[in-house]
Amino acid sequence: MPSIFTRIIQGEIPCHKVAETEDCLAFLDINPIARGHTLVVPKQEIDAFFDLDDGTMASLMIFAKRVAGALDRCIKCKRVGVMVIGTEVPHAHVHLIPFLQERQVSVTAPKLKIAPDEMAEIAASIRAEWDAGS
């Protein structure tokens, strides 16, 4: 059975897409811990991050670096943090989390409630930065 991320990649489930290449997709987390919290996934469904082959991992991280640059340019933050966490979705992924203070980057941080129209605006601004940086 395909993971929820595979279903998003295939277009079966909508998302707030911020960037895409042939091999990777980045979209806003629907349960963010920060404004602009983005998930970066390889299009190939592999359960565990460290099970990715070297080429896929390299392309995923280079893609994540470019997405982080777009986030940094449009979301007010000190840095964009990166975490490889999560076992709830059996599909390797990276969290990119813009933050002002390190304590904001925590798996136990409270989830934000962001309205769908604001999520769409955030995604559009990140996409614009992605396009400008390409």
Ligand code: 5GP
Second form
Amino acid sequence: MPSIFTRIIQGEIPCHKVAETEDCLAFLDINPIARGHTLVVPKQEIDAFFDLDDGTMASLMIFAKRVAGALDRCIKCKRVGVMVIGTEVPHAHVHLIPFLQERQVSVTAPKLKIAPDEMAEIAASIRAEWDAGS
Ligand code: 5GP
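Structure of the form predicted together with guanosine-5'-monophosphate (5GP), please, following the form predicted on its own?
To see the whole picture, the full complex is given below, headed by that same chain.
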């Protein structure tokens, strides 16, 4: 059975997309711990992050770097934090978390309640930065 992220990549399940290349997709986390919390995923479905082959890992991280640049330019933050967990969704992914305070970058950080309209606005502003930079 395809992962939830494969179903998002295939357009079966909606997402707030922020950036896309031939190999990778970035979209807002449905339960964000920070404004602009973004998931960066390879289109190839591989469960564990460190099982990605070198080429896929390289293109994912270069994509993540470019997405982080777009986040940094449009979300007020101290830095863009990076987390790899992967215990909930068995499809390799990187969390990009624009944070103001270090404690936000934690698996135990409280989830934010952001209305769907606001999620759509956040995604559109990141997408505009992505489009301007590519
Ligand atoms: P992890 O596997 O790294 O522990 O966590 C998976 C992340 O994916 C969680 O932060 C969760 O909120 C997010 N997530 C799970 N299902 C969906 C979904 O259907 N759409 C989106 N946008 N994010 C999801």
